[in-house]
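This document starts with one chain, in the form predicted alone, laid out as structure tokens.
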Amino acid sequence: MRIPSRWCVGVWCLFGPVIAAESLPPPLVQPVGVLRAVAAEGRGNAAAGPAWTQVAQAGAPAIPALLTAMDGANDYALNWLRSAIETIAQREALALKTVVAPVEKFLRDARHHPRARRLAFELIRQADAAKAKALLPEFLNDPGQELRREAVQHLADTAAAKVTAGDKAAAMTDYRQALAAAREADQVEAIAKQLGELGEKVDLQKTFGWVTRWKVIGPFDNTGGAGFEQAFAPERELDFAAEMPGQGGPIRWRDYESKSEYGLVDFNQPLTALKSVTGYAAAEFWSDSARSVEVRLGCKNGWKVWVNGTYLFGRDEYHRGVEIDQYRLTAPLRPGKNTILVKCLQNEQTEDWTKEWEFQLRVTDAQGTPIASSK
């Protein structure tokens, strides 16, 4: 088969931005290119089958280059490449030790794809479990959640063993370090619980970094769900001194501070329990510099979010469950004051499990590290 020219000007014309890495053996350049071309809705799958077979027949020395080929790949291509590498590793299990050094070098370079680095770690563990275990502490603050999570769990397990051995002080030190590194809600909660059992209460509100100080206004109408598309006054202009027409008469903004450990902004508290209504919450968020952040929201009601007047996203659905960081919205912050506006809607259902009219929101970096307002 003739190799298209776009694959021939050096291996990395195929893969995009160059990261210093192993070069693919020439016989693998074309089939790897086919795997990387797989896309949604089955596009490229027919050609990918034979290409996968060719790649999966490679020897263990090709593994570092195949890991690098995962850089910049989409999820479909990543699955094909990962499967091929795992097949090679299973067949060449005895030869894996010969490539541990270049695989470890790949693993330590955080510029590589996080899923590829995670696979590299698994390959090292397959070849040398003791080495993999010794590497784990290095990933406690890794930018890839795939590695960070296991490193946090390893440290928490170490702390638990120290509790069993009767060394409470050392265990608490480890738990505190694990908590500082944890970025996923279940790990944060589990570690906080362990510290609590050792007598140290964790401030979950601060740990998660919820935005807790808001101005709220409502109710506006949401009869028949029409409020989701209707742009009420707060969407047109944020004037906190203004009086505006609400569902039952004139309404004004009022101050609200969440006392919840989970940062819940509960409209039922200031506005009373209502149905078929719309509420708004606005917060000032100060940044020392221009930067990109993630606005992370949890909400079981209908909702929309704006930052500095720019609409980010919304969901017109109700009572489907809520999770921490349920929705992750990328937004730019400007230096100084920024404004976050949340629209939260309640529908007409009256069952007990539909009474919640609330949301939780925090601002983080891409890894989930909380970012606090500078004022």
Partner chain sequence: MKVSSVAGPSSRICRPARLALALACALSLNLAADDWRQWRGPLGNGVAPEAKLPAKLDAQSIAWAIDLPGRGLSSPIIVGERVFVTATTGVKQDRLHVLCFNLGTGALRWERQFWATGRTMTHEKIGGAAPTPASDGQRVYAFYSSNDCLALDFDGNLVWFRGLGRDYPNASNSLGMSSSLVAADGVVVAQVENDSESFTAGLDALTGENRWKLDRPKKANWTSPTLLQGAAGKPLVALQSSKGLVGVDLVSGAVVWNYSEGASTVPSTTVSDGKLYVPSNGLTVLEPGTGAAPKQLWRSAQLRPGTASPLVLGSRVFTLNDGGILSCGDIADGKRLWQLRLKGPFSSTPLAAGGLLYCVSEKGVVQVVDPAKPEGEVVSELDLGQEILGTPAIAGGSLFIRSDRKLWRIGRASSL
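Now show me the form predicted together with the partner chain, since the one above was the form predicted alone.
Here we give the lone chain, stripped of any partners or molecules.
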């Protein structure tokens, strides 16, 4: 490894992987380190402004190394680096063609940051649109969602053209492949609809991979929204056999299985349509190994989520909207049995659009691939 200077190595070791220091031009090592050091609440911004100017003055040949410098960067730093690369690419639009080969090499290496690889793809498209179009099908199962999404859409468009051409069988093959690769809800729904029109019903509940078997309990109180902060019995101990005091008297856990295509756990069903109340739902989730997962939640009520007793996140917003994968929470699973606990709160509003007291939840990998309980 070529070491530009002792000081620069120090900076880089603090802020990033050594892989990038090999290829960054020496004058860029320090300012890139400064950009990678930006943090929450604007920390590092004062130094980052001048550093950005230095980086953005680099020539097009520096672009592959700058893309590499995005590996491991936080979301703030990614934007600083992205805009510097973009500025270089716009200023040196003609020279961009000369770095297409190394940028393509970078793009093909899926170990790099998904966003850096997406930017690499866009740079190639800027320099050579035909090459980018030809590359697109390669990303059908890419770990980067932006690349994958475009490849899925490309395949779905191909399928649609085959439908138009009367080749239904080939179209269905393409649609099935696109569906298997799709990770975003709108694409899943659109492709499932196309397959439906061709006579093949898609099991959306299975495709999305919702957690459908729960135990639920309620109602506890949520008058004036106070239930959000109040730790009712299920937050202190999960004892599914216990009877505990609820809002209107003693209550017990009961089994609940969602039959909804969208995995909705609707507290209004077992508990009736109540207001100013709190409910809990708990599910066992079995894992073959210790791993990190995403717990993806959609909920228009107030909510909190715990995994194995560890609080992940909560939100006291009511009836502003819901969508699939609205909230993405990272959680560690341990081998064997894990427990997911969801607190779902209903407020006092009485308008028609405030009757929902429900949530949907699935466990996925970072790309959104559903993970099923192993038991």
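Rigid core (definition): largest C-alpha set, two forms, superposition within 1.5 Å. Residue numbers count along the first chain shown, from 1. Owing to the predicted nature of the structure, the values given are computational and were not obtained by experimental measurement.
Positional change of Trp306 between these two forms stays under 2 Å at the C-alpha, relative to the superposed core.
With the core superposed, Ile88 shows a C-alpha displacement of at least 2 Å between these two forms.
The rigid-core alignment places the CA of Arg125 2 Å or more apart between these two forms.
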